[in-house]
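Single chain ahead, written as C-alpha cells, the form predicted on its own.
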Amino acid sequence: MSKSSKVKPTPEVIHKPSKEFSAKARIPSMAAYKKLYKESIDKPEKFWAKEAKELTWQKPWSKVLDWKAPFAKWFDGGKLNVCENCVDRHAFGARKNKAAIIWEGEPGDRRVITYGQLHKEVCRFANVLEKNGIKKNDRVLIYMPMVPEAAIAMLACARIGAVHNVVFGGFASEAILDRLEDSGSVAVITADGGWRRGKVIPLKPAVDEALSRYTAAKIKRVIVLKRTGNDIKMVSGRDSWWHEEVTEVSNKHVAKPFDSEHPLFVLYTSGSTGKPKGILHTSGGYLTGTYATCKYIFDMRDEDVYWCTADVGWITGHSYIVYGPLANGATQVMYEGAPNEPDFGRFWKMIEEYGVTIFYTAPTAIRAFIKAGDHFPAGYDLSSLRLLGSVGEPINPEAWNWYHKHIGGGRCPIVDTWWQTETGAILISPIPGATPCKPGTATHPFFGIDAAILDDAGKECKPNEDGRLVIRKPWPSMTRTIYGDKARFKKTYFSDYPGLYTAGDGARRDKDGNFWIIGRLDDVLNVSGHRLGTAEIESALVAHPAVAEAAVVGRPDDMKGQAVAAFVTLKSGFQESEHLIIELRNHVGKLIGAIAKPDDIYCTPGLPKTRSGKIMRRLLKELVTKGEISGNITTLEDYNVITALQEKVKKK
C-alpha cells in the first residue's frame, strides 16, 4: 500500500443526528457510544454474553469464548435452536398476530404472513424435509426467487439442523454444480421460475442441468415451488411439488436444541482463485451478531416496518432479511422483482403504501435512482421513513447526499455499513442516534469490534495513511472456516498478520477516527455490490473454444461501482467480430450468471507478461482506468504488447 492516500480530501460536511431522533434512540449520544464501546473492547466476553442472554437458549453455555487462533468457539457448551429464536418465541407471545413478512411480487400479488402463520408454515416444511429423509448436518441447496418460501426453507433447515446452501437466483447451472459438489448437498429446493422486469426467469432448468452432471452425493429430493407456472420437467421419483408436499404433513414440529457451534449455513463467495469459497457460519454466535447489530445499528423497535432490498442469495439477505430482523421480532417488507418495474417509482410507491420506516439498500441502486430522476421519489409520500441504510460497497458522497436529501428528506440518519460474507454481521457503521456522519465513510466500529489499519510491516497506520483493514479480536458472527478447507481459511484470512483477521480491503482512517473503505486488495471485483472473482470469469472465457488466454480487471463505473473489463487472445482460426464478442459475453453469463458478463472485451494478439510468464494485470487495470500506464515495467517481456493494447483501449 502507498504511504499516503491519493484520494482527494472530502470536504468536512458533517451530519449530526437530530435531537428528535437521538432522544428516542437506544444509543442517544457519542458519549454513550464511546462508553459502551470501551466496555465492549475491554471486556468483550461480558458484552457479548449480555447480548446473547436476550436470545432463547435451551441449555446455557459454560464458556463465552474459546479462541485458538484462527478458530473460535462462542458460547461453548450452550444449546439453542436458531429457528425457535426467529419464529417460535414470537409466535407464542405478544407478536403472534404481528406481521412478520409483508411480501409483494413483481406482478403485484401480495401476502402478509404473521408470526403465528410463519410458525405453522416453517413447521410444515420442517416436517416435509424430515419426511424426505433430510436430517441433521445434511446440506440442502436452495435456489429460489425472492418469495417468502425462500425464508421458510432456510428457517426449516435451521429448525431440523440441516445446513442450507443458498445460491443466488441470478447464477447459472455451472455455479449451482460447483456449490453442489463442494458442499455435497443431498437435496435441492427450487421454483419453476421468478419474475424479473416483467419476464419469467426460469430456475428449475438450471437445477436440472446441474444435477445431470452431479455425482458427488445422492439427491434425496428436489422440491419445486410453483411460482410462475412456466413449463418445466419434473423427474419422477426425484422431484415433487412444494404445494403437494405440505398438504401431507402436520403444522406442528418441536424445535430441538443444537450446539452453539452447530453449522447453520454455507454461503459461497468469490475468491481470487477460480474456486468459490464456502463460508461456514454456525448457530449461536452468528445469531447473536445479527440480532445485536439489527437492534443497535437499525435502532430496531417493535413498531418499525423494515425493508432490506437485498436478495436472500447473498449474505445481506441471510443476516438482514431472515435471521437478524426475525430474531428481533420485526415486521419487514420483502419484494421479488426489479426496482424499475414498471418504472423507478416502484420502491417509493411501496414505502408509501406499507409505511416503511427503515430502508436498507445498495449504492448501485441509489445511483440508478439518481440517473432515473428526482421526480420519481418526489411523486410519493416518504415521510414514514426515519432511518436509511447503505450496504454492499462504499457509497460515494454524491450518492450519500442525494439519498439523504431526496429519500430521507434531510431528516433521516444514514447507516453506511461495512461488513462481508465472512464477518456474518456488520462490523463498521454509524450508530444512528449517536454518530456524526461524513458522507462516504462507514465511521466507527460496532461494539466489540477491534478494527485497525496496518501497513505491510504490521504497524498501525497514521491518520489518512492507506493500509490494510484488520480485526484484532474475534467476534461472535465471524466465519468459522472455509467449508472443507481449513488450510485455505488460515491462508486467506490469517496469514498476513498472525492471529489477526485480514479483510482483504484497503482503508484509511481520518483524524476523527472514521474508517474510509478504499476497495479490494485481491483479485475480487465488486460489481453492483456482488463479489466476483476475476479468476472465475477468466476461467469461463478460456472455456470458450475461441479463447486461448484471458485476463480480467475492474474499471470504475458510475452505476455499478466496478465494471468488468476482459482482455482475450484468440486461438488460431478465430477472428475478432461483433458476433464473437456477444457470444463471449453470453458464454460467461451462461457459466456464471448475467452479473458476471464482461462490460468490455478487448481481443488482443498478446497480454502484458513478465519474463517469467506472469500476466501484469496492474498494467491492464491502469489502461482501462487512466488510458495509460505508469510505474516500473522493466520486467515486461514484450513492450509492443502495451502499445497495441493502448490503441485498443483508446478506440473503445
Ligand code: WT7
Given for the second form:
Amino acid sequence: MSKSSKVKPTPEVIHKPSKEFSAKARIPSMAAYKKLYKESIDKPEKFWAKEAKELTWQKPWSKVLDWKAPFAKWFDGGKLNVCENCVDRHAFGARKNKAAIIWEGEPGDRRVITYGQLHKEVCRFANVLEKNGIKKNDRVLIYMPMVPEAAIAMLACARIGAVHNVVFGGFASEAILDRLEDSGSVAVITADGGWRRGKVIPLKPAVDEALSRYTAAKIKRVIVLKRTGNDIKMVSGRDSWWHEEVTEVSNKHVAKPFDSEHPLFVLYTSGSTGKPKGILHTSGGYLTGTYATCKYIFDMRDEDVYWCTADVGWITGHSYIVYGPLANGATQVMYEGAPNEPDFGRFWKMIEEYGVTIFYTAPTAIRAFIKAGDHFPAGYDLSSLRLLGSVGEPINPEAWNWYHKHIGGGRCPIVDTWWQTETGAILISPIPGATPCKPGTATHPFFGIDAAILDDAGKECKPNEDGRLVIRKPWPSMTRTIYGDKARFKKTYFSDYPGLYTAGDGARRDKDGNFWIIGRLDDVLNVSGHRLGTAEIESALVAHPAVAEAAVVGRPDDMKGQAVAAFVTLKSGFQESEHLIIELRNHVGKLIGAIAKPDDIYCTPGLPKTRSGKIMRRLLKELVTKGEISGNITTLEDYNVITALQEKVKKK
Ligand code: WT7
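Next up, the form predicted in complex with the ligand, please; the one we just looked at was the form predicted on its own.
Below, the chain from earlier opens the complete complex, with every other chain and molecule after it.
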C-alpha cells in the first residue's frame, strides 16, 4: 500500500479563484484559509462551537465535545430542534416569502414553496405523524420520488424526534425489507410512483411486497402520496393517502427541543462485507457540520439559487438538499427526473430558467454530458452560475476542464468535495474564494478536519506516496455508530489505527499538500457515484437457483467510473447461455435495484482460490482491469482456472 505510485497527479494546471469571486467571498484568500485552518486544528472545539452558535438552541450545551474514542458526543447537554432550525427560523422573519424550494417535476409541472408555506406544510405533516401514533425515536422509512413531500416528510420526522430512514426510490423490495428489518421501522411514507425518462416508475408495489414479509415490528401506518395517479392497491386499516391525512390536521405545531445527540436519521450504505450498514447521524453536530460546510464551501448567500442534482435517497440529498441549505435559509431548485428528459439540455434549460447560481452534481453526470455534446449547454444562457461543485467519485481532469469551460464559462470556481455517508458533511474541498485548484484533486481539508494519509505502519506518507486516508480528530457531523452494532462500527472505522477514523479510501498528497483521492481500498464499488458492496451483489447472485458461487469485482469504466464484473460458477444441470446471463442481471436488479446489475457476467467452471479456499478477488480484478494476471499467484490452488478465465475475458 505504501509504495510510491507510478501515476503522478497531473496535469499541474492551477486555476486560481477570480478576483471578483474572492473579493466577495467569506474566505477571500489562501492566507485567510490557512490562518483559520490552523486555528481550527489547534482548537477544534472553539471553531465548531462558534459555528454551532449560529444555530438556534433551545438550551445551550454544557460541553462542546465528549470524546471517548470511537464514540463522540457533541454539544452535550444542549437541546435543539433540527426542523425548527431549517424552517421556523426563516418562516417568520425576512425570509417568510422567500422561496425555499423551487420544484420542477419531470413532466414540467412546477411548484414554488416559500419558507412560510414550508413551515405550514411541515407542521401539518408533523401533526399527521403524531395523529398516527408515531413518536419520538420511532423509525420511519421514507421511499419517495424527488418531490418536495420527501423533504417535508424528513423534516416532519425531525420535528417530532422520529428517526427517518430514507431508501432510494431505485432500490427494490428486498432492499426495503432489509432496511425495515434492521431499523425496526414502524411506519412507511411512500408514493404511488414517480416520473423517470417519461415513464411512471411505480413505488408502492415494492413497499407492499416488502411489508408482506415484514414481521419484526408492527406497522402503525403507511402514508401514500398521490404523485403519478397510477393504479395501486391500498390496504385498508394500514394505508392512507397523504392528501386526505393533511386535511384533517392543523398547520400549527410546536417544535419541542431534543438532545443534541438525539438520533436524526439512519441511512443505509454498502460496506465491504455483509448487508448494508445503517449509518446513524444525530442532531446538533450533524446540523452544525452541514450548515457550516454549505456556508463556507458553497459560499451560500441569501441571493443565491442553489441546485444539487442528487436524490434525497443518498447522503448528498440529506446534507446538501435538505439540512444544509435549509439551515442556511437558501433558495434551492429540486428536480424530479432524469437529466436527459426530453434531452441532455434539461439541466441547462433549468439553470437558465431559474437563474441558478450554485450547481452541484456528480462526475458521472458530467461525463454523460460530454458524450452527449457541447451543443446542449451552448444552447442556453448559463451566465447566472457563479460556483460549481462535484461529488461522489474522483473527477477526472477531462471532466473537470469540460465542466469549467462549458458550464462554468471559465469563470466559476469548482469545488471537488470529498466526503462519505459516514462523514455526514464535506471534509475535503476547495474553499471557493481561496483555494487554487488543480483539476482532479479535492485539495485541502475543511476547517477543524485533521486529515492525513498513513502507511501500513501508521506513519504519515511522504508527498506523492499512496496510503490510507484517515481523520485524526473527531468532527461534529461524524456518524455516531452503525445502527444496532457498535462493535461493527468500531471494527469498520477505528481498528486500522486505533482511535483514528479510517475512510476506506486510498489517497496521496502532492508537494503542495493537496489530497488526491484514488478510490476505495475495500470491496466497495463506486458505480456512477453510487456505492455498492461486492458482497451484496454476490449474495444476490447466489440466491439464484442456477448459481453455485459468485465473485464480484469492479473494473474501470469511462462513463460510470467503475462497472460491475461478476464471475459465477453454475450448479450442475445449468448451462451457460445468453438467456441465463440476462436472467441473472435482472435477478440482481430485482433483489437490489437496477444500479447493481452486473455489466459483465462470466460463467466459469471454477473461481481462483487460495489453498485455504478464499476467493482471490485481487486476481479477478487484475484480470478485468488489465486483461491478464501478472502478480504473484503462487498461493493459487488451481492455475488452470485462471488461464481459462483469461481466454474468456480477452474474448469480450
Ligand atoms: C465514497 C463515499 C459523499 C457523498 C456521495 C458518496 C467516494 C466521494 C469523492 C470525491 C473522490 C469521492 C469515496 C468515498 N467519493 N466524493 N470528491 N473524490 N472520491 O457518498 O456513497 O458514502 O461514498 O465516495 O470513495 O469513500 P458514499
